[in-house]
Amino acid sequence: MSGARPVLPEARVVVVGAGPSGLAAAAALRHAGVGVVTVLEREQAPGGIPRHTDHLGFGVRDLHRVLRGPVYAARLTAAAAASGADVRCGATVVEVGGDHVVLADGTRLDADAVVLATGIRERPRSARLVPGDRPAGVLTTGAVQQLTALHHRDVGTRAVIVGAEHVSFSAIWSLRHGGCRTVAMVTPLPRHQTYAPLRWLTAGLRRVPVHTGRTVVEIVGRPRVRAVRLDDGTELACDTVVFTGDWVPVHELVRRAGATMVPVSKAPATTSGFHTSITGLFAIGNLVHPAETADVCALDGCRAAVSVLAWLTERRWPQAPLPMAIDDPAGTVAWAAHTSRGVTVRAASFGAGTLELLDGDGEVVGRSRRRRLVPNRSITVGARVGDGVGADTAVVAVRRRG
């Protein structure tokens, strides 16, 4: 039985993506009384990335539990199903608008609102332009997780991980599940970007060296990886290379729909209510802010449901959002976006200073002093900035002061 109240029995909402943000949005919309909520997922099972991320650390902010990824995904899936949402897997969407979606088989679903929760992917080797041979054994963290957690397959025996952020260190666990030992990590940055406990529990316990300030300039081997060469001439023997992090939103649908995009992050520009520049079309989760944790994305879904409900009842759409302006001569800040926690800022390089948020009138609405800014880590500055309705709250500037 559904626990939804029949507040808007004729309303129809389509959610594209059955990861944490999409499932949470669907459940919240049904509980708010939206009559028909359909979730479309191209994979054969819902749950998103947590479904094949078999380690602890999920559910802290939204469920107030510490769960393994597959357990967390199962709970969100069960909650969406219990709410009465129609979750359809194996459904590939090829076109979206503010009032419809089109599936690969030509089926068109009309809707009063569309919520995009298509998530992120890691930038593969081809997009990073790493030269060399084209052997087997070159993977991303996501591919390793799917091979080990879903298909229970080995991935190799000796791996080099490219990257040194949170997901890079969790890749050591995933490789171990697949019978593969990590022999080195490589990052072009001067030091790793994760938390000391995570580094110690993964690379530290297994004595994995982290080559900082180094870049992989060549992959060697046929038909299987034999080694990687670094820019200082070092050759690391391995049979597996895992490219980690360097996240890119799965933005093809929203970009083809004609939404205003953020050039740096390749994400759609949104208001604080997750409205895009296309009337009726919302974007949530890591499609908007690559890459936050699963529980932050789930909370995005819950908060976005409030905006969707307001749209369905009031039919008011804000002025087209613009990408947040970043005033940072030092180049320390990479981008900023709205999340369930407020405004999230992502650093581009190591540094320090005070980050300030300014509204459209130049008034400071948030401030955060940081002694240490770390690339690939998010920082929340201030609280929510308005409800996204009106030009004065659609643009926020981020400033860094030393």
Contents of the next structure:
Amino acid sequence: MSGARPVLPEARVVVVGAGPSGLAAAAALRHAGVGVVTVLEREQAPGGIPRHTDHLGFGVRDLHRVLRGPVYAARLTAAAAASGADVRCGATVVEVGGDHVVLADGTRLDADAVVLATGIRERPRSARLVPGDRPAGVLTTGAVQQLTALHHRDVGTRAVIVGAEHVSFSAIWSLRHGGCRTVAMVTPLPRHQTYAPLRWLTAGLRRVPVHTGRTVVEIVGRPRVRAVRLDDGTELACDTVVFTGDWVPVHELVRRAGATMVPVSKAPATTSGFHTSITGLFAIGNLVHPAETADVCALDGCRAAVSVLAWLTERRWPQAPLPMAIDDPAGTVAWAAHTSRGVTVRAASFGAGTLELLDGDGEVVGRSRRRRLVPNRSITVGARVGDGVGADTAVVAVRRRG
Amino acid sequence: MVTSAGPTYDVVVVGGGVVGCAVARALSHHRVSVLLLEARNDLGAGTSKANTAILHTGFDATPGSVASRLVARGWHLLRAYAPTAGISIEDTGAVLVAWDDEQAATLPTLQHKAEANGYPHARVIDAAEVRELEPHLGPGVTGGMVVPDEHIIDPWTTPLAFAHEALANGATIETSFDVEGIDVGPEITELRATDGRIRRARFVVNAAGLQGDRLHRAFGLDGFTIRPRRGELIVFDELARPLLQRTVLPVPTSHTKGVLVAPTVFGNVMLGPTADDIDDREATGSTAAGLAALREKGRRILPALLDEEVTAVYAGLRAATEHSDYQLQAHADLRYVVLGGIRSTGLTASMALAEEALSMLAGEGLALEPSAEVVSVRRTPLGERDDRPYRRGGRIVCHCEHVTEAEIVTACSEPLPATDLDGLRRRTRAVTGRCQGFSCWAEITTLTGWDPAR
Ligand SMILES: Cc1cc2nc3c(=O)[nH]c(=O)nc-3n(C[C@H](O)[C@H](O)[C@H](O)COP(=O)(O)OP(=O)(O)OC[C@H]3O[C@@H](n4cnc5c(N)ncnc54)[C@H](O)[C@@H]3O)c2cc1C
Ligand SMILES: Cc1cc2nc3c(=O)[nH]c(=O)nc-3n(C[C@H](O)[C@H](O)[C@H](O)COP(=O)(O)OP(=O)(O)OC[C@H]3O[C@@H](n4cnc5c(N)ncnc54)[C@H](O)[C@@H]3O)c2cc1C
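Given the form predicted alone above, what does the protein look like in the form predicted together with the partner chain?
In what comes next, the whole complex appears, and the chain from above leads the way.
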């Protein structure tokens, strides 16, 4: 094994998921001197979602450059390998605890700490309860990306994209790879939710109309999609429908382990140091905050390594974290979670206001004035907090004013 | 004269749903030649794939009816057969729940009805006992009745197991053969497909489900008309499974068994079905009104269920007729047997219906001599409680449902292979889980070579 000389040669940490957050955590743990770091990944290759995302936009905050997804994934994979982490692919974890994991074939691995980095998925059509026929041609961005970037397959000719957040616009690119033209986008919100430049580069240049304030009320066609119908009666002819965004954490393992969850985001509640409510079990990346960019997730991994190390050496676990309370009678704020950059807050509707982070004594430990709160978009509020072990510095509530 | 029609079979079974497959299997155990014709490109792809998958005791049937007798008999037969054939089955039991005083008042009558149906183990219990059995039920329970012998079963494997066994015992199976015309001759009946192909048989069994009345008319007969009764269903994520131990039934009405909440052998929880009389025999889509109604009912029955993620929504069509009972008829002059109007219990009754069909055929003069040797076929069980292949290693392709590459390859190469995603789903569970292909669909299209947009 290469890498730093272990300062905790006997310690073993298991990381579940080899996406940006898991790979970065593994490398950081090895560099910090943890003897054995095993990364378990269910796919056949490490890299997580960026491995499937063949466009620019990765690595800004962690690697300080702009890379394509697969290149970014390859760099993190190489860094983890160079650090001496043992990355095992085709290894599906079916059960976790604070001191062990169980693989699909029943193998049990004991560990001094377990870091969950299982990421997210998009809510599919069924989970959104969109009525109508059940034809072929109804996909998610995740499937489209893999089909076009990884497997070089065609998907259809005319697509309607459901959603208008970042990933929805990036889906236009992925569809184009697969020879499919986007004919319309549909969002129930009054405006799209991405940055103006991304909207312009994708939908703008191709004159893709964005139907705002509209929902898809029916999918029509057997055996292939023929159209989608909107709530105002409009029928959009298409042979492909892509459901985008609307993220759900891949939270099955952490929920089954009995961790405290955040109701709206369906993510595990963590401290700012990514401790869950289960002693020895950490959670990082988009599993905790659905969804931030990959660099933020990778930096979670680095930050979590500090808490893991503290746990391995001091054996102190903080009071079980609770979901951050939301104090916003207007209902603009949906949920909040810790990220490597502070606290990320998700708006449920467009608005403006000042977001304040409060600690257990009601002291304001972070504040940010926002002219625009945009749903489905990351809103980060920096906070003066520690590693989450001391209750005095924990953010317990988010308050919106004005 | 017509050589393209091929051999003359002793029996042609029309319809490869669970009933037709059960009939073909039973016939294949005898020294007769059997042909099963299915209009779709796969077996079990009609109503038989879209039901609530309960092996009913028949406690709530109409006493004295044909359905009452055959559901009770079918329960015994399929319960015994399932474990031998790799059909997952779980002995969960059921509790029927009353939600107001009026419903509670009918419980003793229901218990008597169960007894009249030959089922002695139903027992009325009070609200506190119901709550003890199912602590997650919503408020307002006024009483209940336990039905300990209701089982849950794998509805997808059942017809496929029957069909593969029939095949192994010499039956011939043709899919994509949509029977349109019937010509009954003095000794031989010709069956003509929509594309003109012809098959010939001495005897014909009509197990055409939703199209049973049309085929019946093609024999110049009348007497029942099918009006589909659509049932929409919502399937919830496996994380919902701890919310209940057994099937939770409502007090039935004359129109429908009502909306139930049931565990599935795949580890999910199912909410449904609705009951809407419709005209379109293909309308297996879901509706906004249906889903809203289910969610409202579900919220009352098991409030926490509604917080869980949904993995699938679908609808099945019951072959309802103007009669409340099954329509079983033998027409010796036409060498014809019809198993019609098998409405909402056909999965349970399938093996008993097959027995019935064979005795009707024998009554019409078909010699049914048992074969010297019968081959049995065991499929890999799909149930969550069974020993699934992934637990013995192997590359997992569908991560939500833990389906291995080997299972996918087998499903596409077995004697009656999957030819599309729907067929693969029913043979392996692939892409039936919470991500609906977000992580595996691309990989599967590459493994199978299928058009991703299909
Ligand atoms: C279409 C699209 C476009 C995007 N564009 C950008 C962009 O331009 N820039 C950017 O920075 N970000 C982008 N992102 C976001 C980026 O992909 C995510 O932020 C990042 O992948 C999250 O990393 P993660 O480690 O939390 O999870 P993931 O990358 O999701 O990795 C989780 C890993 O865990 C594995 N896993 C899950 N469960 C188990 C288990 N039980 N056993 C073993 N392994 C398991 C999974 O297989 C997966 O490999 C995009 C995302 C999408 C979908
Ligand atoms: C919502 C719902 C819930 C249910 N729940 C349960 C339950 O919990 N337990 C239970 O026991 N039962 C249940 N049932 C009932 C059960 O599903 C049916 O009774 C059973 O599937 C009927 O099987 P079948 O073979 O008669 O019909 P089908 O499955 O419809 O099969 C008939 C087949 O015949 C083919 N066919 C039709 N016409 C032709 C033709 N002309 N030529 C060639 N092929 C033809 C069709 O393509 C079809 O495949 C439920 C039904 C529904 C709709």
